[in-house]
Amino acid sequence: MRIERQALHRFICNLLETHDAGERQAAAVARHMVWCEMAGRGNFGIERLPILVKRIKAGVLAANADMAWERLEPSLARLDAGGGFGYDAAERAMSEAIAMAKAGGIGVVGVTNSNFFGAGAYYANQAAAAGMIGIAMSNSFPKVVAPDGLRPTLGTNPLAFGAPRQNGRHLLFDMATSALAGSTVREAIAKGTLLPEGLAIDSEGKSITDPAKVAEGALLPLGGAKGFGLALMVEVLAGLLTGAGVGEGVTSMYNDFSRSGDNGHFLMALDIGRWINREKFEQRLEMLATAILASGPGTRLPGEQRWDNYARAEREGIELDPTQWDAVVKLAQAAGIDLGC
């Protein structure tokens, strides 16, 4: 099915506000999910609504949290998310990082006491849309082993990077630092498909291909020691530095309903104009993009497929996964919400 973006935004807001979410937080979640659905990142879209509602009902997601700012330096700040939505906290954090960068060339915000923040590309795009370079990171609950390890020590710890382009189709790179993203494992479980060999292991170090068994085992880091090093960087910046949970101090949003996630996020914005003329930067980026695209048949820039999906959604409406939509409709009906779309 396809749905108009404003209608989907209203629906998400209504659903969350009916479950005691504050208006501001609900709107932040809706903006994020609608953008992800339009960009073809359905695994960060409405698929997450049922688990968010479940966590709200369990009392481990403060859907109307008071968030508190702490200014550390003119270009540094920390946001205590109060156990609320990571979507709202990270969006506020990047907005503040952009404002500080406009004033002083760079802005860095660390977020503590937060929860799952969705797709890092969304926040990197916030910065790129403001004409800045953006970086977004978040730690997550332990699911990834160190090279030659058997017990998970770090999360899938995503990181994202964005830079502005003249055509508005900003350069966006977003990755999990694990060999598989958690959403990929859940998708394989839902579809009854096997995982490729050598991406997940059991407690004895043997390869797992049954996605249902990953919960009892662990994921391998992307690219071995290189991916683990990137995950460690994310853990240091998003977890250790911000004062958020680290390692087992971060909880699983799907499997632990005893407490809030305590995820940490790290958001940075860099004002390009302090280094080089903005127009010249964009011209140089286009030269680089042209060289990359001419390097071989089928070559694409990071984020290009997302922008193709986004443009189509603008023209034709947002295409939703029927199974995911059905699950959300059941939530709405149980809460007595008029779909309105």
Contents of the next structure:
Protein chains: 2
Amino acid sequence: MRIERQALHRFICNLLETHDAGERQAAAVARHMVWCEMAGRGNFGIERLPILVKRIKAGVLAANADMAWERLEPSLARLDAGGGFGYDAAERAMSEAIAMAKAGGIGVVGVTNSNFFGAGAYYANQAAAAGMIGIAMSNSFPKVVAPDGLRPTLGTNPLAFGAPRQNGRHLLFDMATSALAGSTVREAIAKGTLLPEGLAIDSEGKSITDPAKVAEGALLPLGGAKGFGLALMVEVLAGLLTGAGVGEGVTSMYNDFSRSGDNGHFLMALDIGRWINREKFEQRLEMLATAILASGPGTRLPGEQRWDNYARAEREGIELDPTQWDAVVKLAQAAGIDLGC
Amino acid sequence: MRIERQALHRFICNLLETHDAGERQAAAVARHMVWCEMAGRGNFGIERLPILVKRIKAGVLAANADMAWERLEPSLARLDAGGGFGYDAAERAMSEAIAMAKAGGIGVVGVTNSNFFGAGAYYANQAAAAGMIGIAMSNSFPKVVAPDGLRPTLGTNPLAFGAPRQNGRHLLFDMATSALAGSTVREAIAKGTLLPEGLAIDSEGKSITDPAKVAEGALLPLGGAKGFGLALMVEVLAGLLTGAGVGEGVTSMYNDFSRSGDNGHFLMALDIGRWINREKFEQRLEMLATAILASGPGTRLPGEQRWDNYARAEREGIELDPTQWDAVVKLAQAAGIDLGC
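In place of the form predicted on its own, output the structure of the form predicted in complex with another copy of the chain.
Expanding to the full complex; the earlier chain stays at the top.
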């Protein structure tokens, strides 16, 4: 199943607007999903539409949320996402962080009362495209144990980073701080594959490889104490500081329909030009990139695979997963929407 | 060998001042090393004195360096460390970041033209002790390969994070972005132990466990692409942005006596009170801490072990490694210094 980007964008907007999303909110979700599909990260693409619609219908995702800004300092602001789309809140937050960084060299926006924000790389790329260094973090519901822990206490708490490259294929780095991303577990369930040994445990601490059992168990942090420390850093910055839910205060988008996610996000932009001539920065980055690419057969830079996929999608259209596409087509038909593509 | 903290501080100051260090510079190194010894992190304590003295004598460590401030914005500054002690430069940089955060909610200082800065946790703790969230990063000489790489292109590039706790035992998290820290490799060499399988490779990419062979080989990044991405983030922020050496531009403190390290550091402080009532923040952190500590037998918070060691050293004096102490005593005797302890 191949689709042109504008057509996919319109389709997502139609579907969400039919389900009470505001025009701005729907367009933000569509931009995010189209970008992720183009970058070959289907886990953060249309696959999420059914659960979003389900949450809107359950009244736990405010598809037309009012969001409220609170100015803390010339370089700091908080955005109350009003229980709306994390995609919309985080995109607006990074835009504001970039604007503050243009004015004063640095900008930080904390988002509270939000929901799942998708792929952090999208927001890091916003900053990179504006000639800035970008950092994006989000907390999420407890799924990861501490070293020697049996019950999960922190989320997979992703951390993303971006920096501009001359050729527009910006450095983009996006990681779950757990040994496995939640989306990887769901992908394994969908495909019927097993997880590698030693990345997830059951409630007694025994290693499990059946992805369906992770819901009752937990994921291990990346590299033990290091990954857990990183997850805690994300929890402090994105959750504790912003006033969002923390630990059990954040709900699972797939398993808890009693209330909004209450996720928090942390978005930061740093203006490179304040520190060093932009061209010189990019030259230095290219020297480093050249050294990394020459350091062994098959070495790559973070982000390169996304940009290869992106360029292919620009040329050939977006290749969608047929199962995922079928699911959203059914959703559209149930809502009586003309697919328009 | 047990020593009282003030005595160790005076001894380090005497030794360094005899080797041309300024009073301020020597005291900064002493504070750092005494804190690390108390916290049970001997790898960043007096063990480094012989190499520091050797580098001063070789003329590649400016023990009495003039450092120059460059104000970039109300929240941003750069410190040119003048080829001096990284310990001194990073401590001053974090102090200034804290001062800027007091004034405007956030402060970032980039340090250029510096050297090895020891343990990032020390600087993160400065911020935590001031009621702030602190982040400290440094780049270092190439020792880590990219995934599928054969030649090292990035350093072990540490990343540290701190946040205040009510009980003064602040959250402190400090990690090398490589699978092993450089100091762990040197410790294994000193103790004659082998490295775990799969963390280091020779120049052909084969796994090695003999720590002495790492010098000719390389360390793997923590968890493959994730650790390498984190190392690159540190390199961009601490090296590229600040104007310091990058990649091969940074030298090994143990193996290259031709020039200064040219390390770069990145220090950031965020004032919690701008975002949320300080007491409420600490209550939220304690709730999370309680959940983590109750989540399994033996779970701990990042930093707790350091504070246990620190409290013991306060009660009983600092326990020094006898081999390391012998080495610095010889150094002092060679310089004709009264040990004073």
